[in-house]
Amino acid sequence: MIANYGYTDGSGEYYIAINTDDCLECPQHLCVNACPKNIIEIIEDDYDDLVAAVKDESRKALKYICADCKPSSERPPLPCVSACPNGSLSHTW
């Protein structure tokens, strides 16, 4: 399952995909470690799986919070996504 975390506002959408399946394949989660605003989370989901999300207070301020690792211009690799060894996540501005 593809879980989105984010909203949409009137400049855009921003939102940090999931995909929750691939994530159970990895027990180290290092999505977690790897943001520098410390935004994702380990939560028990509705199967009783470990699985990576978006904090809560996050959520509605992606764009802003996420803005360091994600320059206009000359844009490196994100460090969640190249963290995660599945590909599990994405995001989608």
Contents of the next structure:
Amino acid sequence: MIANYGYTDGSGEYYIAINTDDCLECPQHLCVNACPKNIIEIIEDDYDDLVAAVKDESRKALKYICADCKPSSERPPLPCVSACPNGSLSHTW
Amino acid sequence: MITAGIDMGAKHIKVVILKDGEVIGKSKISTGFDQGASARKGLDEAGSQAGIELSAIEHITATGAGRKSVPEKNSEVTEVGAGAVGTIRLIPEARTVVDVGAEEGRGIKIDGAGKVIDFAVNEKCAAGAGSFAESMSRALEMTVREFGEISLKSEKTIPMNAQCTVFAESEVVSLLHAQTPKPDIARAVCDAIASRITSMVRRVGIEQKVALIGGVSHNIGFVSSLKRALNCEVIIPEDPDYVGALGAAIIAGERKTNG
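Next block, the form predicted together with the partner chain, ref. the form predicted on its own:
Next comes the full complex, this chain leading.
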């Protein structure tokens, strides 16, 4: 399952997409500790699988919360994306 | 086996009670301020329609934005999971589910068993949800039903640029001052909601057939705009606002059976 957490507003689309089928195969969940803003958590989804998800309270403000990891020039790799060994996490912006 | 699903929506609470998989009672009440008390009232009303005591219900699964506020629940499921299961029960050929409630819109891609393959939820933009149509119908001094009906009389496309309901309302006021006919304004609002929803659904990909669920499915103006925006037929089940509660009740049965 690909879970898209986030929103669209007047300025663009701000979703973090998590491929939960790939995420399942990673027991370490390195993305959780990699995020400097602590917005990723491990939840039990509707199919009783432990997978990564964006915290409820962060889903409406991703553009602002993730801004520090996205400078306008010389953008380094995103910590959450590079921490994921299965490449199951991506940002739409 | 008797199970119940309760969908704690932002505006309404819907309850469905199933006995051996068949619906024997349902209710819909306003969510109100005290969600726990409203949940109890909804369960009582549905139980009374089914002719059973609440103690006869073997498993209650809660879904919806306020699902954590149901003291009587045995388990929870997300709106996405419940909507998928409810839809596949009513429309087995559906592969894309568009769920538009009062405060949120969801696009869900499902397989033949009702398992979610891909989903997107717009958790922020009220301009892609039912409360927007409600507030705009108030600005036009008509009910939501009249609003939907009158929009069908328009053949004109007026783009609404505002993404936010507050600015959109001022755009509607400007159109009123410019003496734009009400049907054209109503259609512009329905088109705007449909456009927001469509862009979100495209994120998960549109696969035929497309089902529309949630309370906004009752707005015929929005349905017409959505069909135009998606450029395909949209199937609406009977009682589209109860689909989430139905899905939760089915999941309650599965969880009871599987322990």
